[in-house]
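This document opens with one chain alone, in structure tokens, the form predicted on its own.
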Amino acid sequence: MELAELSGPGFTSLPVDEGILKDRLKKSEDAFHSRLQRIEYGKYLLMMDNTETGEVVGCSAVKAGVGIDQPFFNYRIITLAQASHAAGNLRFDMDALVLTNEYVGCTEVGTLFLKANHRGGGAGRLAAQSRYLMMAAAPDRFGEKVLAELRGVVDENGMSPFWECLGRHFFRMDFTEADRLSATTDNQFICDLMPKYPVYVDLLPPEAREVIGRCHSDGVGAYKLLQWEGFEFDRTVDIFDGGPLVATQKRHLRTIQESRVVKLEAGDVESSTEARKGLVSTDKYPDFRACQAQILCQEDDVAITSKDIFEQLKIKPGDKVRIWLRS
């Protein structure tokens, strides 16, 4: 609840609603323990804690399959070529927004949020990359295409230029109310009220056109991490705030490609000049954990790290783990 309150307007995956958050925690527990009828229904929530204080300082999440239990609507940006020989061979291109539900069964990563005083020092990278390490531990649970939605431009009062110039005309409600309904219902209201015909971008006011495909200022860091991972803008935006959707193939995720499974042993790595910073994960369900570590690779299948890492991951020397090393 504290993270939800701190995340601010437009952060749909962290609604300030205790009942919904309790339900999501229960669904996450069921997913990790394989208590689901279908694995594509899995919604995995990872919480970041400060091991020195025990304080929960952030979170991130993975939805195994979107658009399955409820629609996953977006605006696809299409380019229409206009030409007329009768007007002197006049030709120009025009963008239009088309409502789609095309990502059915794709995996979505999101809910990346850290308390302001814990940003930096690699915490954001840990929160982001732990999702891909988790996917690598059980790849069959996740779709071949992976996507991420970034929060669009919304001010501290919950005002979205894109919404004010487009969505409000069809929904007749404030952005915060539409955002709340999107987070707490099956999205039938979108099916009922959303325009079914293309919306020409040039007909929108400048303030709406300018924010199409732009992310919230608080999401710039997350966007850079996604780009580093291999995600690219998919010419698709959120129907409420116009924020960008980025996508890639699971097999192209950089963390998955560069990570590997090793046997982990305890030893002195602080004094080693060959030890490298990286991430270590338990590589198993249901007790998946990941943390930052100094890692010294001895052989292809053996690595050494400090004793406190074993305590954090609740493992013992000789256990198999997955590691990723910074270059």
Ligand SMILES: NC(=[NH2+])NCCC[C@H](N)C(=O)O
Contents of the next structure:
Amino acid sequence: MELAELSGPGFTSLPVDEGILKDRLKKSEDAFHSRLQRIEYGKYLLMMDNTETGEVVGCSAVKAGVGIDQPFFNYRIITLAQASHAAGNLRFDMDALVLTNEYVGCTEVGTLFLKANHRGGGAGRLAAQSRYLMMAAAPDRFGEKVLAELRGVVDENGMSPFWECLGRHFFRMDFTEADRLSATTDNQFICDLMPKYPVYVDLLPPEAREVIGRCHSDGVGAYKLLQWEGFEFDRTVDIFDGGPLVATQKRHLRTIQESRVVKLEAGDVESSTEARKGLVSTDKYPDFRACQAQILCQEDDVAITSKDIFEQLKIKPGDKVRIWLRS
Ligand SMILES: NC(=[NH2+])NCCC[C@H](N)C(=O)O
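What about the form predicted together with the named molecule, after the form predicted on its own?
Let us now look at the entire complex, which starts with that chain.
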């Protein structure tokens, strides 16, 4: 609840609602324990704690398949070529927004949030990358394509220029109310009220055009991490705030590609000059865990780390884990 409150308006996936958050935790437990009718229903929530204080400091999540149990809508930006010989060889392009649900079945990463005093120091990377290590542990649980939606431009009062110029005409409510409904209902209201025809971008006021595909200033760090990982803007934006959707193939995810499975032993790595910073994950379900560690690679398939990492991950020396080393 504290993380939900801190995340503020427009952070759709963390609504300040105890019932919804409890349900998410329950759903996550069910997913990790494979207690689901269909694997695509999996909604995995990772919570990050500061192992020195025990404080919960952040979270991140993976939804195995979007659009399966409720519709998933976006605007795709299409380009229409305008040309006329009759008008004196006029030739230019115009963009239009088309409502789509072409991402049905894709895996979504999101809900990345950190308390302000824990940003920097690699915590954001841990929150982001642990999701890909989790996917690497059981790739069949997830889709071939992975996407992320970034929060669009919205001010601290919940005013979104894109919404004011477009959505408001069709929904006749505030952005925060529409955002709340989309986080807490089955989204039938979107099917009912969204405009059915393409929207020409040139007909929108400049303040709305300006924020199409732009992310919230709080999301810039997350956007950079996603790009580092291999995600690219997919010419698709959020239907309410115009924020960008980025996507990539699962097999191209950099953390997955650069990670490997090793046997982990305990040893003194603090004094070693060859040890490198990286991440270690348990590489298994249901008790998936990941943490930052100082890692010394021995052979291709053996690595050494300090004793406390075994306590943090609740594993024993000799166990197989997945590691990723920082370059
Ligand atoms: N910022 C928002 N709340 N947008 C509406 C939800 C959009 C999302 N792609 C979905 O269909 O679930």
